[in-house]
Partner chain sequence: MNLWLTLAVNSIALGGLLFLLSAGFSLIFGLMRIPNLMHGSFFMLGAYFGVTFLSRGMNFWLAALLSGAAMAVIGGVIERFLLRRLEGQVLPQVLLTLGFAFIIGDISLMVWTGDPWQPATPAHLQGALQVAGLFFPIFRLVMVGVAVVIAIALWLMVDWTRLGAMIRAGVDDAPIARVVGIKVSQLFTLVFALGAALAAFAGVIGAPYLSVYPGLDFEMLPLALIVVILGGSGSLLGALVGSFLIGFLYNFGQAMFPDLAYVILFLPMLLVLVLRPQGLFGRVVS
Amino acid sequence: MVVKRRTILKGMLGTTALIAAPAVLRAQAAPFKIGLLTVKTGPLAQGGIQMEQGIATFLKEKNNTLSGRKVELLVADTGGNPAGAKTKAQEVVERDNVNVILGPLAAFELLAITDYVRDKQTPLISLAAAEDVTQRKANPFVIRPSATSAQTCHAMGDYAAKDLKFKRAATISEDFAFGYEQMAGFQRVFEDNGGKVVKKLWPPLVTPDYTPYIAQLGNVDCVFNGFAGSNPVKFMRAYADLGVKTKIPLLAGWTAMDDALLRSLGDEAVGVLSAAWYSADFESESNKRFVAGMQKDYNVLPGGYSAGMYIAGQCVEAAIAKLGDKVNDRKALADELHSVSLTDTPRGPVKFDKYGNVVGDVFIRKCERKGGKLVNTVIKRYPNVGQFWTYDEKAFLAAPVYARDQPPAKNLE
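In the form predicted alone, the chain whose sequence appeared above, alone:
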């Protein structure tokens, strides 16, 4: 059963005299329907709840009316598995007749529904990072405003080799596609710049104790981790409790040090360096509104999951503004979403490449304690980072997709 929260917005009739006639007509039309596929149970629930908060914050800011068109939000809990994602996608498309889908959260969920949304010609805006959905198997109905799995990890590989001068690294992440693709991106750039990944570890998604894995890290200059959901908290506490934190610097992907996790962390997180496409610290007008709205309504510091859904809302708004009444044409909406270019979002300027993947800034951040609170302070910014990093696009796509053993790990000990 789909969990519905119909948010029908009370119009903006108080300003009717200021609204152009076409916008009034659009406001009186049937609501524009957004179906949100998210996760509310299991290890990934924290990110799923933040996704819902992010789009709700954006719609509240807009009084639930985008470019003159009232909006109805329908929220479905996929359970964080491929079968659940497929079922809920079918329900919101075929029963609820949504105009656009936001979500799902996980790469394996997105892979389960990408062919379905193509067949049903339904636009989808996802944070799920599965590389090939915007590469070798690009889908004209899918755009991604966050990043591929490896997009920010490329930058961390560059920073670790060039700025930090590290030579030997170990990687550790969950034993699933998102983990493989993150670690592959870090390894490729790190090794192309003179480093060596000498250990790769893959704990299962549900791991009660990371001690056996930490014990295997060996003689390295740094450890790069790509945990997601609630797992980063368990891992970092074990890393500190075992005394490793003071000996081997810890690097992280964006989910492992998401701003929204900071309230669950303590001193074990201080000093951790992360690469992320969003920072709550970023100074843009829309980010100031977004952070204030999240703190007011949910008393949380927002992270990438909620920011990504806020930006997804901005993309939908921009497309409606361009298409007007034609926005009910799902193919036209998908095409328009691919051409969206925004200058003010919570992550900075955003545009999309021809495969539907975002081109935007990546931040290198250092976790610090300021005023008694943990903060991911931005210490470097890589501008306009695309999914192919600095590699030749044609050569990148000719190689196999990033995987557990791709690129091959030639320096393992």
Contents of the next structure:
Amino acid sequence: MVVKRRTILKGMLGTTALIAAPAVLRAQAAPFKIGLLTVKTGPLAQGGIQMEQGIATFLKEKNNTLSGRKVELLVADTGGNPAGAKTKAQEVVERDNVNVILGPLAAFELLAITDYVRDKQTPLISLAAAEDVTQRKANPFVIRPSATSAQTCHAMGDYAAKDLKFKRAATISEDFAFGYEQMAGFQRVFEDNGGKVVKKLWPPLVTPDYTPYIAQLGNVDCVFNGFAGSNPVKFMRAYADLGVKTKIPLLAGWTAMDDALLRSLGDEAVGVLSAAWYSADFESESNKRFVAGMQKDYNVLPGGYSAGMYIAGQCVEAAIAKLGDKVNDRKALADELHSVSLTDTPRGPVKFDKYGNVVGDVFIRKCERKGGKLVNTVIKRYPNVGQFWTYDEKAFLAAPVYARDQPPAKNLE
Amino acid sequence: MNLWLTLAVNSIALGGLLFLLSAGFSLIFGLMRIPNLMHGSFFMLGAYFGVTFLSRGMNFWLAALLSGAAMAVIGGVIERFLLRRLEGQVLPQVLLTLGFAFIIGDISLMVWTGDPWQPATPAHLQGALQVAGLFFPIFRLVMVGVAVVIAIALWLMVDWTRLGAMIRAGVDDAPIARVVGIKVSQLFTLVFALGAALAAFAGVIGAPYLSVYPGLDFEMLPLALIVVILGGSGSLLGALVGSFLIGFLYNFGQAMFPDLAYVILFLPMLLVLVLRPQGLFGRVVS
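Taking the form predicted alone as the starting point, write out the structure of the form predicted in complex with the partner chain.
What follows is the entire complex, opening with the chain shown before.
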């Protein structure tokens, strides 16, 4: 799977002008090059394809010109593994000489290339949620416009304890870093507000049937799940089939109830509460444009993967506007990206903390059926949520990174 | 107590699905010695066919049968025109079937996109039986019923018909079977098509609770492999016992030792390989 320029050009629907223009015209200013590291094959392809759709929608809206500068998008398929991410990062940086990298999708892919982009001084905008990339091992070339794994879960822990008055919770998520970090964030805030997490379950990433786990949930007020990919679909069906849904309310992280997943779900999803940094339901100017664009070109409701890339595009645009010709200086671009502050994005206002992580709104949403379709209706909005929640930044960073048993679960039964 | 009962019912349901998946694999492996690494792909592709038919409003059982039939044709063609050329060459067979598995995966991604598809449980089978405060999803109980019916049908075919006798002869000793006039090569195509059809049928039956998504193929393949290694290749009884064994190990193992999910699945397989390489019900083939 080599980077295919032709595919990329094809993907950029509005580029006929670029292709047809005489060479003289193109030579005027070299295009600003964006390298997208995404996943188009294998089990992670769903999110990867959505990422590409998100940035393509943004560039189409802008006619492939950001602040007067022509933009060229190069799409590379990493195959969804660290080695692939490394190879493709090298390709787009060393062969294609891109100005900025968007992606990759998965945390382990991001971890495989953070040192590389630092060495090569190439700015990178990623949705991958490995906490430490914007915390203890902050990288001056990386910004994250989505959220850390725990960022939205902190809000869910708060909502479950304060608004829903739940006392006892069980958590269930895949047995890997993204799951650990999400559950840890929920547990910490939930327990700091008087709740108790009495059961933590970790099914393996590949689990054909969740029944054995659901059967173990026990006597709790709510279940918080952080599944990703296609797993939430299986999990929620089993949860409803076994009759648990009518007894114990189900709470979810953003990937488990992503808007893009709604068309794969049925009645089993109705009533599920989720915490997310994006909602297709959110009515900002740019989100209305974005949702309409995605509906028109791809006939899909966008979720976080597409929205995150759209916002990444907005960040790049803002940086180009500020830097002008200096944008070719990658170090200057990386610094500028850190200080980007946007008022109108599909997720609301966005700015970045000094570690490169987003400070933005978090939505609590309830899945409802409206006009035959499932919709995540926003029922509460936490404004300007940062990665440290309400905790003191120094103390937060002095503690170990969120993990399977970090913070320790003292209330397990 | 409730937990254990739920798990027991679920073990049987999963066992039923695994039997549908692995019966064909077992016959193919037993008869032709082809380690068919496409088997999970047949399952997934069949499931995709099924959801496509279902989304057009087709009856659930009709969709399952039609998907099985379509897969039988595809499987038959692959066997007749490609695998046939590699008879007796294990490594090329492994590579060919593995290559096809990847190709099927890519094509499925292109056609059905990366979105998970989960067809609704057929309307007349929705809901759950409530017994003593426990929920038993009706659909899963029906799944077990279907698996039992197919197991009996296969057993009757293999043990009581002329065709079955020829298959058994082919499994035990293909060269001698040829000598006595059995057209083993035709049998090969037939069994391969039957195996593919069963896998596809299982895919559709499993879709309402497993859902269909990229990667499902390589989730199901190891399960089929374990079942057949445990039960012994070429033995339907082996496949049946192996399936229910795995169904129980899977459910109870994950409930009791959640951190050791794979140890519990694969350790028995290792033990069988070491202590009784032909599997619990396999015959020793010289």
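Quantities reported herein were computed from a predicted structural model and do not represent experimental measurements. Each form is matched to the other, and the largest set of C-alpha atoms that superpose within 1.5 Å is called the rigid core. Positions refer to the first chain, counted from 1.
Visitor: Examine T41 after superposing the rigid core and state whether its CA is displaced by 2 Å or more between these two forms.
Guide: The answer is yes; the displacement is at least 2 Å.
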